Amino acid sequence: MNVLDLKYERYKLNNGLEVILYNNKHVPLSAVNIWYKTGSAYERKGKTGLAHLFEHMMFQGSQNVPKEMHFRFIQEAGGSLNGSTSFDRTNFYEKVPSNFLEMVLWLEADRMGFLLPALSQEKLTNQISVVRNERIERYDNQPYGLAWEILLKNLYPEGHPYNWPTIGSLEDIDSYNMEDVTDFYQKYYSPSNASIVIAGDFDIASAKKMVEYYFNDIPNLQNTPEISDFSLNSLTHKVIEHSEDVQLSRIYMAWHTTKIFTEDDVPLEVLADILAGSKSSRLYKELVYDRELAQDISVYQFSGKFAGHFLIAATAKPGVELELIKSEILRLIGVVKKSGITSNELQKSKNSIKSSFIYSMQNVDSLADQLNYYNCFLDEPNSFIADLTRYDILKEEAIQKAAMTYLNDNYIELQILPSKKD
């Protein structure tokens, strides 16, 4: 029996609400994980970062839960939380010992059914206060913290979803008002737009009970608006320099790509890993470790809904000019480009991607997101095996492939460079 062939049940309730139980009683636990449809690509210009502070409204109470009190029913039961916004969705989850599983269920309901009625300025204003906080913290005042948002202004074109970070700008998130968070409530939190997974210990007849009698009333609001597909236009090389409090500098380049479950999504990921994903690894081996260019190097492949990109970051040692790091970035990959990269590079990136993510399933929380993943992609929460098959049958011809059709000379160059001292 394979372990990762993954039997569930899958249904709707009345409402639209998508229900996938997945029972495995090797461990006293439940995990229950609930993904919204929506999140940073479905806001609009004006009221970006809107996905990010309804993430945290909905720790704020609803009509039967006081402010606050979500972490702490949760936490003195013993179990974790927490929530998240992407490009492509929102999603909370908890964990909990099994007996606390309808205590869950409630909670999540009331958020979901009854949170408007529960909605205060004063809420408000203070997410406004904390958000506001967390993205001067994290963006404005953190070394290179502009770098991302500066990327996909150059990288997606005005309109595109994936043109502004997922936390918004300052001035749009100071513009927010409760007409605006009602209104993205109403559109994108309804049950019709949602999948709740529960996984681990629980009883399978007694859950249904339980997500019936909490969910199947809770109406929903509004249609949920469509997001038309985005073609992109061709880039061209563009250079653009940005100066910071910084002592090192930064260079970012980023090519258009593919988006999630197409046919080069594989080979880009396993061609980042085999780039930078290790001290072996080609870029790493040679700049960072041989010759003591930069100081550090990252690669990596997104894959979205909308659209992906491939993004290359370096930090120069100091008294290195990017032009030189740049410069060996493209001469290596043109290597790739040429002659292909061996069968032992490949296989040791397909070993370690492999066994991160076996090794991540072995908790009940990753694996009620990863059902909830491959449902909302795929529209079929077993597909564990069909996603590693797409390593197992990887070649080296495709890496070769996927690097000569999108690492062209067509890409963003984003230069962060330390503030000239008076």
Second form
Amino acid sequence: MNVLDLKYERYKLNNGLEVILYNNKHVPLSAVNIWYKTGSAYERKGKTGLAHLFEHMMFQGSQNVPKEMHFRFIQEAGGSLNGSTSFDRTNFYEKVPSNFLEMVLWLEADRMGFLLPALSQEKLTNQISVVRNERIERYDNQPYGLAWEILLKNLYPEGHPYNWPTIGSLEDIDSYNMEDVTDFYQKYYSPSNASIVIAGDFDIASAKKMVEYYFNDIPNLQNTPEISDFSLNSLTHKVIEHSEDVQLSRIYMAWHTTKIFTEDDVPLEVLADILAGSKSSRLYKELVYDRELAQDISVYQFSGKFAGHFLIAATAKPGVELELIKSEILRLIGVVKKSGITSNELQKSKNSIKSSFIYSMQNVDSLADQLNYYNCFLDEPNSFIADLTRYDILKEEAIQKAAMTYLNDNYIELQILPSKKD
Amino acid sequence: MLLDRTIRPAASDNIDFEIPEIKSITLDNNIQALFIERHNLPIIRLNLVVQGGSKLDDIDKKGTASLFTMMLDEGAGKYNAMQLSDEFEMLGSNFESSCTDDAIFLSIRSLTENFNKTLELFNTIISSPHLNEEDFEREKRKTLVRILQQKDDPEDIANNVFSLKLFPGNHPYALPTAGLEETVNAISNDDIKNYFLNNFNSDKATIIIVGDINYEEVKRLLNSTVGKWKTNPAAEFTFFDPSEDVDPMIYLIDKPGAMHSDIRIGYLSEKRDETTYFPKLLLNMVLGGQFSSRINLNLRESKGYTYGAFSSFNYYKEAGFFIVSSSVNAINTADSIIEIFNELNKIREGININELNFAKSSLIRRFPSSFETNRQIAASLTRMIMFSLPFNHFNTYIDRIKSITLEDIKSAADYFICPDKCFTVIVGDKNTVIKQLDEKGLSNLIELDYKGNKIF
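Switching forms now, from the form predicted alone to the form predicted together with the partner chain, please provide the structure.
Every component of the complex follows; first up is the chain already shown.
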């Protein structure tokens, strides 16, 4: 038995809702996880952050669920719950003792189908305040908290779906009205734009009946508008300086790369790991450990539905110039491009990725989310083995080639510099 | 069956949940190992708790225990730091370490097939760390820069000043575990070596192991590795109780231009005691322990002052405190403080039966989900060890919650919720905040710098 090979059932209701059922009877818990295939990429200029605000509105009650009771009912059942918004999707999830599965389905169906009758200006005004506060706490009031927004703005041109962060701008957050919210719901929250995963310790036959019972008569509102694919012009090297009240300067370097589940996203992820994923990784060892030019360094490949990028961020030690850090980063990337990586480095990365796949199988709620993720991007929920195989078959040359193809002279450079004191 | 959406579905039959059996093994060196066997996935986790932690630090050298913990995997036995990191990564295993005021926590996680080798590396780390001068100097510089960076983070400043005011008079819990610039500067590599010799003691250690392995194998493997680890015995540690002097001031640390104010309100309370633990836990769930609690519903869902506001009773090994924390819209700083005090005063009048039942139900039904991952189980057992809880703690857990009455909550609120003892820490824009405090009649203001020193 391979622990990464998950047996599941998948089918569609008449209204287009996709249903995925997976049994795992290790602990008497059931997880429900719904993906709506919309996120901040589907917003428009002037209304950024609307997908995330809408996620908040989904917790404000629906026709048969009074305000605040969604949380209360789940917590009273000993469950946990939340939602999250990214560029490409919005998810909602609960994990409860299995005897409360039916209540969760009732709650999710009520807000999927009958949210609008319970909407009010008062609730919207309140959640605009909450989201404003979320943005200030997590971004504006955090050291380096605005870097992400500046990077996206420069990395993806105006009109590109990834031009702004999911939280949205303060100005836009303040501007939402009832019509925006209603319109977003009607466009993107139809059953046919969603998939629901139930994972855990439950009876498949009765779960099917419950899903049919609560979800089948939710009307499909209209066809969800798909946004057109957006091709990116190549970047030209650009330096942005931003001064902030921080002690240490920090540099961000970002390159356009590739979308999710394409040929090169995995080689770039492994490259990121080889550059900064461990103590002996190339950039960490040189910059943080041996020469102490940087306090920290992180590298990752982001792969989305509409684009991807490779991001390096390093915080300078006191008194160290960012130019020096930058030139060392570029020099070490140059070494990878010229001489490639060793088989030992590749094997270490493969081994840690393989174990992290297995460690991640412990939570039934993260399994549920992963099933939705594979279903959404690959149309095959049980893709754990196929996904891991993409890493397993990698050769050293693929990593070198990815570095040569993408990590060129055309990148966005953001320098956060301590503001001058009087 | 006709669909009626107005009816909330009730729970179906009760679920079956068996608490996993905890087995205790005494190793050859007398260390106790607690073991839970589970074979759902081919993975094993091991935690090592060594009690003591940074409260043993010389107060002028606070940060010693923390730096020692950072040094452990900077080279041990025949491996230097890079080699150790490579060995773990090649096995697909993880080594983690952390230090608190009361203990050092070390852990490994590995696939079953690599557990043997991972455990050997772990044993090398705890029994023969290099503690080299060169590595020490580097880790010390890293710590000093990290301390410098805390100046940027209003949450760090608020937490550090709160602790300082909570434990006045050079108390061992007053300063951050990682120390201050001046205390870290005072640490030498000899202090690290002394910590290792005198304070990292096998007679204060407990092992917790959870995962895909059987009893006989665990016993054999542990005895051939960590069961041989033997150190100097722990010295007697005398702890002085924190001062109970009440000083209900408002401390303001200026962060010019901040759009939010970070608020901490609280006071010294009692250390963990099993006779009051559950009444306090249930009381706090109604007050501010979760999303649906009074404080969050008021400040977030009703007033819109914040993204979240929570309260908790916190426990050190030798002390306890109560705290309410939030990051609030700068212009609502005074309003938020007033609302928090209103909630504290209000809950002293007691709670109603629905609130009690809700809190009980939430805790009792949540119980099985705390046994889902090896990490969660190991963390629960670690708490059991830290607070010397009885072995049947989990078996009596649900019944003890069920037995709590409204009267128990009322007397817990009377005794443990003390608005008069509260002091307040605010990190925010002085000009915005002071005006509001004045207008709302909140006096007793003292201005501090980010280190908690008075500004004259």
